[in-house]
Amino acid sequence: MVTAQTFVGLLPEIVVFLFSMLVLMIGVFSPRATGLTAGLAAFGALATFVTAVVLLAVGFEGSFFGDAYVVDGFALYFKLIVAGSAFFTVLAASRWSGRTGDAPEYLTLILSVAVGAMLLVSMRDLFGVFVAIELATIPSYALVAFDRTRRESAEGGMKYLLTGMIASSILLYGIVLIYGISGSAELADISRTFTGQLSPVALLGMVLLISGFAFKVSAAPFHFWTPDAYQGAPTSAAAFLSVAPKAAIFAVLLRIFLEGMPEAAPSWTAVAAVLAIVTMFIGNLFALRQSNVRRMLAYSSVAHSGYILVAFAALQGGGVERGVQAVLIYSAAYALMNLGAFFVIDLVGEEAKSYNGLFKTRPGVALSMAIFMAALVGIPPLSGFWGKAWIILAGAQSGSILTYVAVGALVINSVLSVPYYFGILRNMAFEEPVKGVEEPTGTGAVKLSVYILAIATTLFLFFIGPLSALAGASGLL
């Protein structure tokens, strides 16, 4: 039965809803008006984050739909994730989308991805979860192929649409195949199928689902999609795309996994476990060849995938509690200085000369990057860092040799990004400006968000205290 609590449970979706269609309707009647456009998109995407602060903060709970679709502390946080990285990702967006006349579409797109992301982290029924995830992932098929004056990126909108059907195809396969064997898609239900020696339809069930999960956060060996979709794709999007599904992804995977299959720890944390470690080196080793920044950012994603993947691995024995936490510490922390970087580019450029003497020309861009550079290899007192103590943290407590290995694969593979990142502030350090190269005009909104997302990247230390009191009470522990 649908009551007025499952509306208020459902608010954060309805506003960004309402604002995207608001959005879309504002273009097809005055497309003209960039500005409003861009400011109510803007202003829904932070209503849409106003909302879910408000539930969270009176402690709001409730489970609807016959408990398919669940409101807790763990939702509402990866819902202020994807609700703030569409605020960034908005203000971001709104120059170019606005210097193409195409912002009413873009931007809708944008809103889009951020609906079923967001409703994505509270569903508990494994067919709402892919529902979800197509909700996220079609728009961002368009997002990726959206900019039509570069062939990139059609090239890589074509091969994220054709990876994207394959991997869905493959989740779709591993949720039948768990649903034929439990009888139920829902959680609680598959729990109960999920325990002791696995039979082999229920390890091919959940291979399968594991590998779909893998191809959409850019797990290796299914990530080889990702380095074309961001390159092609614009900036503003490609930063999103980099961020926010990610986060939502790897949030209802840790609700499926310890809600639904919590006696299976021991095999899935062995498939998260190789998965983590291949995804690391593949990642990092093809970033150290990369002289387009943009294409090493999105190798740089696919080892930042796997570093969280290391937390997964971690859930068992007594790295659960801590495991939670960081997945949620990560998430947060990765949110920040990614978007910070993929906007500097907008800013510079995707080339690596771009950045010759960048201190000398435009400090306050060059101070941004050089934070969020440092705060992707992992330097305290950075957000980087804390993202990776806290899964170091977990592998230790976790008792599992397997886990100690990825533990230690995460620490060298944290090394071996040093050269790629720390290359950027050696060219903005002592290299010479590359000459006639000016900054663009109307970019003041762009570097507000750098600004304001470098200040959290350096404070982020304050965070971590409600951060992992809120893993706490998310009531997965």
Given for the second form:
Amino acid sequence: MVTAQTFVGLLPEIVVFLFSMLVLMIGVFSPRATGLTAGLAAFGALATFVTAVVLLAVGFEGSFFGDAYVVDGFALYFKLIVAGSAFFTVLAASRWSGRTGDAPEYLTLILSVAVGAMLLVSMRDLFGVFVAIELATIPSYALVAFDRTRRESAEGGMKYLLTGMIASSILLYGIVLIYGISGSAELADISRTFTGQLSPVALLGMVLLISGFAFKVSAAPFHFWTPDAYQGAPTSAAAFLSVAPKAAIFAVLLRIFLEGMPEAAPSWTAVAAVLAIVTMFIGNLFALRQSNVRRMLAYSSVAHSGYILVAFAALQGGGVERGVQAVLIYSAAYALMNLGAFFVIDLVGEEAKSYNGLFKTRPGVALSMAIFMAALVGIPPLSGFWGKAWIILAGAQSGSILTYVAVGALVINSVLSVPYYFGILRNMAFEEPVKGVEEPTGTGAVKLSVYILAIATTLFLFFIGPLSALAGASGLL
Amino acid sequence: MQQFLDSLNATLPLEGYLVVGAVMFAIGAWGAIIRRNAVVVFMCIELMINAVNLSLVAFADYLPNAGGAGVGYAVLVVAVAAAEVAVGLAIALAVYRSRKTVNVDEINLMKG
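The block above covers the form predicted alone; next, return the form predicted in complex with its partner chain.
Below, the chain from earlier opens the complete complex, with every other chain and molecule after it.
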């Protein structure tokens, strides 16, 4: 039954959807008004953020459409992350998209991905999960292939599309098998199937489901599309895709695991631990060899998916509460530092050489980049450190040998990742600046978002208290 | 003879549909791996999605309490697949414009 409360629950999605349509229509009727469309898109993302904050502040909770769609603290928290990163992405994309001449389409695609990701975190029905994932992914194929001036863009889009479609069909097969064996796609009914000894069909469905999700979060060995897609994509699109849809997919995977198959925890934590170990090593070892900063950050995002998967492996024994908190805190921390690092690429360039001597020529940008790199390594007290600390704490309480191994691999990998992050730092501090490189014009909005993100990354310490309180009250536990 | 024809009137078992679906899925996956033309790969992926959809419709028909909801899902899946192919063909066209080929082996600007 649809009541007025349903519309309140859907308000963030409704707001962002209306603004995306408004931006698209303005693009149709006055294509030259790039400033207006960028402003409207940014305002729409901000309005969505504020709506979610208000819903969270008044403690709004409820489940709609026959329990298939739920609004709780957990879902609203991830909607905040998605809307926030959409806001910064739109700010950073305004200059680049204005020059392409297709600004309204580009901004509409970003907002569509945001709609999909925000719907996704509220889904309690596996088919709803599938449709929302597709709503978030299909526009992102177009986003990756958007840059017509670079041949890499269409190629990256093609590779992303082919692997993404195969992943979708595998994910769908898993969902259909689980639906077939449980007689319903709702998580509450599924949890009754995943008890005791699992039937082969249920196990196959679970494995296919996890494989599909592993593709979407670029966990190894399903990560090979990530570097090509992120290198080809426009920088702002790569920044957004590596943060918002990924956080939302991790969130819904957490919900499926904890609400849909809590008693099968020994099986899926083991799978998550193995995936996490492989993903961390592959991401970091390949990142070490890159000279293109964008490609390096793509492999780094693979490695960070591995770190979050360690938190999934810790969701057993006494580690469940900490594990959920770790996913929440890591997603926020990662959003801040990774968006910032990608935006700096937009300001400086994607070749490692272009960072030479940046501390002398542009100290503000160089300092921000240094903060993001240190945060990605996990130096205290920057944001990345707190995410990793929470994951290690959760792993220590989980009481499983495999999880301990995964936590050990996380520590080793944090050390492994130091050379490539600090290589940029070394270039910025000790190399001579390249002659004749001029600062791009009209980068005010990008710079502003870089500085805001750098400050937020530095002061993350002060968000930890409220964030972990929020995570504790997130409704999943 | 009449007896044989009457025996054909019995309902097919669920397993029949599932096996056909699984075989179709495997053929699609095999094709998606070995074919080099991007458009043919799209067709193979379509085969995979439709194989899954066949299983879905069969489940929806045989499940006691599903109430036909699965068929509704199947329509959604068809719509999603159509949207994917629409974007996919546009990207294939963009690649063709810049490279004059849609052979996935020759699309190799980025490595490492």
